[in-house]
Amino acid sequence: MFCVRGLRVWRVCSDPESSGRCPNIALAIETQNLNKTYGVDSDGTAVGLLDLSLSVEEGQIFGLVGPNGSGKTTTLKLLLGLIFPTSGSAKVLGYPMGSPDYKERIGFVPEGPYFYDHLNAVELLAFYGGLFGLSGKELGTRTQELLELVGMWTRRHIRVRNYSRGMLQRVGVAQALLNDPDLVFMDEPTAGLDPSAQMQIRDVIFQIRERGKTVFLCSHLLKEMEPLANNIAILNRGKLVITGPMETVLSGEQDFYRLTAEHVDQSLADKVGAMAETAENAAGVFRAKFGTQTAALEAAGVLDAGGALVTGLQPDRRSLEEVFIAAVKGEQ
């Protein structure tokens, strides 16, 4: 079970030598059998978020992914207190879901944020800062710090109506951090952005974590999520199908090694393929999997001697896309 100690949530241990508390496990979010249903489909199956139980530790980037309609946005709205559950419970920063007590300690970056378009960045943050009781020198210092963080300080006098989507997203992040929140919710923060803007938003997310904040990140962009999240949860049709540390979720078959190479002609591919558990040579890239590291290294030597370019040799590790497809296989 769990108890609230100040504003931190600690897991209570059954071990009598633990003094009743497991150290270093503080939860930013905890849900227990959380349900939000909107009706039933043609088969009589409930539609919505179904029986969600998960935990998010403080100080990490937690990723929630799933197909459209899987329940990501519903989960986010429940945790923000914007809608109410059909059944189940949750705690955010130690308080019951929806409680006003934690809302001053959270920030939210919505997908496609909308602001008063006649304001510039400084005026915009002054408006929102006033809602948190910030003013004067404190507000000015905080505004400059955040606009520099998101790369908008040199463009602080441009009106919102003239922002690109990337600029709008970045000033949205600055707005979400005005109250120095302990927990930041982000919904599709890089969707629709060009590669440069995506990289800038990723850098800001890492900086938020480095400041000791917790980031709860919702997205369907798997390649963006994979390098960002410490822990991941995959929803499908309202149900939690996979959750755990990213490295654990992506780990492949134990004791297998992957080898990749380029400029491999078919005769060389056939020769090395005979040494491998599986192999393919397609679209200019040779990929093979081996049962031992020794076998993989030997194959790499054969490829190198045959004039190929070895581009990778590592323990078997799946991509988040592979895990995702396997988790939702056969489901729309």
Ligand SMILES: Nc1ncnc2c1ncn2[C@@H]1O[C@H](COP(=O)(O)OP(=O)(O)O)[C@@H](O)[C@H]1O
Contents of the next structure:
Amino acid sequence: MFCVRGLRVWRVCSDPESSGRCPNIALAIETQNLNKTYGVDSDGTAVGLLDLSLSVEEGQIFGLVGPNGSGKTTTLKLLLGLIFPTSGSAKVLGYPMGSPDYKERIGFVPEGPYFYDHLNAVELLAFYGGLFGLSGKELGTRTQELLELVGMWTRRHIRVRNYSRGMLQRVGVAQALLNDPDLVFMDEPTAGLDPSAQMQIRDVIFQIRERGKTVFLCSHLLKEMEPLANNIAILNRGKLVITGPMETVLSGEQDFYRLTAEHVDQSLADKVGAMAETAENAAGVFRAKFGTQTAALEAAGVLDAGGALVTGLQPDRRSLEEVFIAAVKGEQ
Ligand SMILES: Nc1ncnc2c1ncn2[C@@H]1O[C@H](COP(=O)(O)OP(=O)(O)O)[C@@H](O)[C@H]1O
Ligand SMILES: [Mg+2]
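Alternate state requested, the form predicted in complex with this ligand (shown: the form predicted alone):
What follows is the entire complex, opening with the chain shown before.
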């Protein structure tokens, strides 16, 4: 389902019966017309977070994406109760934003976490565990479990001052999970990490979701968010541009199917091309685009019968970068 709020804000819901509203699912976060303005830009537009309304279902990885300065960290700080909104409201785990009632059920990995650098991973978790009232056997078990989860158990005796960025980030994740939170906030968890460290953090994020937790992830790395988040919201200059399930957002308003084949002679290419929306036969590869799956399958049958080798048939998907650029066209 697809509906338009204001000029550019789309809320996309995959349920065709939903009339534009997602069905009744338990919400971990819900914001309504949330504003935090810090001042005005040189061109007179407000700076900060502007009129954010979104909902995050429990048990999913929700990605808040957008370029630097688009309002992601501001959103996080509001939801954590670290700053106050200019106007609007939000609920976190069913409680009013900022109330102390949900604080012990959330975890937070800030951008570039900072820890006392004379501690090793075990001492660090003991320090933070103490703040949650953990001690003794319970603390020891939790520490081992979490350091194993983030791949730091074998390196538990290394001091923070000798950590790489990836190690710091992993211990940051372990620290955020100490209180066994239902909802974990992460701000740019993989920024500045090398590809293998990024992959490890991604694996940990998947594991957190497998444990039934909700992950609210902020990142300016659109490519990275694509395989990770179930649902996303895209911000640009403080405004919500698109929100919805990743699949729906990437598939766009119009579905297309792409068919590729090899060993297609020109008369066969002309015949199948006449069935397609667009087609080309160049450098030994035949590519065609169809409006429906049925038409694409029929064309694949014709290619097969004509002696061609069908190498691919898949729904057309845009990348998150393409979605973002199309959505903010003319604004930046
Ligand atoms: N404390 C602050 N005072 C003034 N402006 C701020 C403050 N915090 C953030 N901003 C501005 O608000 C906008 C959104 O910032 P931020 O939420 O940090 O974006 P993001 O996390 O997406 O990079 C930016 O233009 C930033 O410069
Ligand atoms: Mg930020």
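Source: prediction; values computed, not measured. Definition used throughout: the rigid core is the maximal C-alpha set that superposes within 1.5 Å between two forms. Numbering follows the first chain given and starts at 1.
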Taking the rigid core as the reference frame, is the Cα of Leu235 displaced by 2 Å or more between these two forms?
no
Superposing on the rigid core, is the CA of Phe62 displaced by 2 Å or more between these two forms?
no
Once you line up the core, how about Thr37: does its CA shift reach 2 Å between these two forms?
no
Rigid-core fit: what Cα movement does Phe290 have between these two forms, in Å to one decimal?
4.2
Quick one: CA shift at Gln266 between these two forms, core fit, Å?
13.6
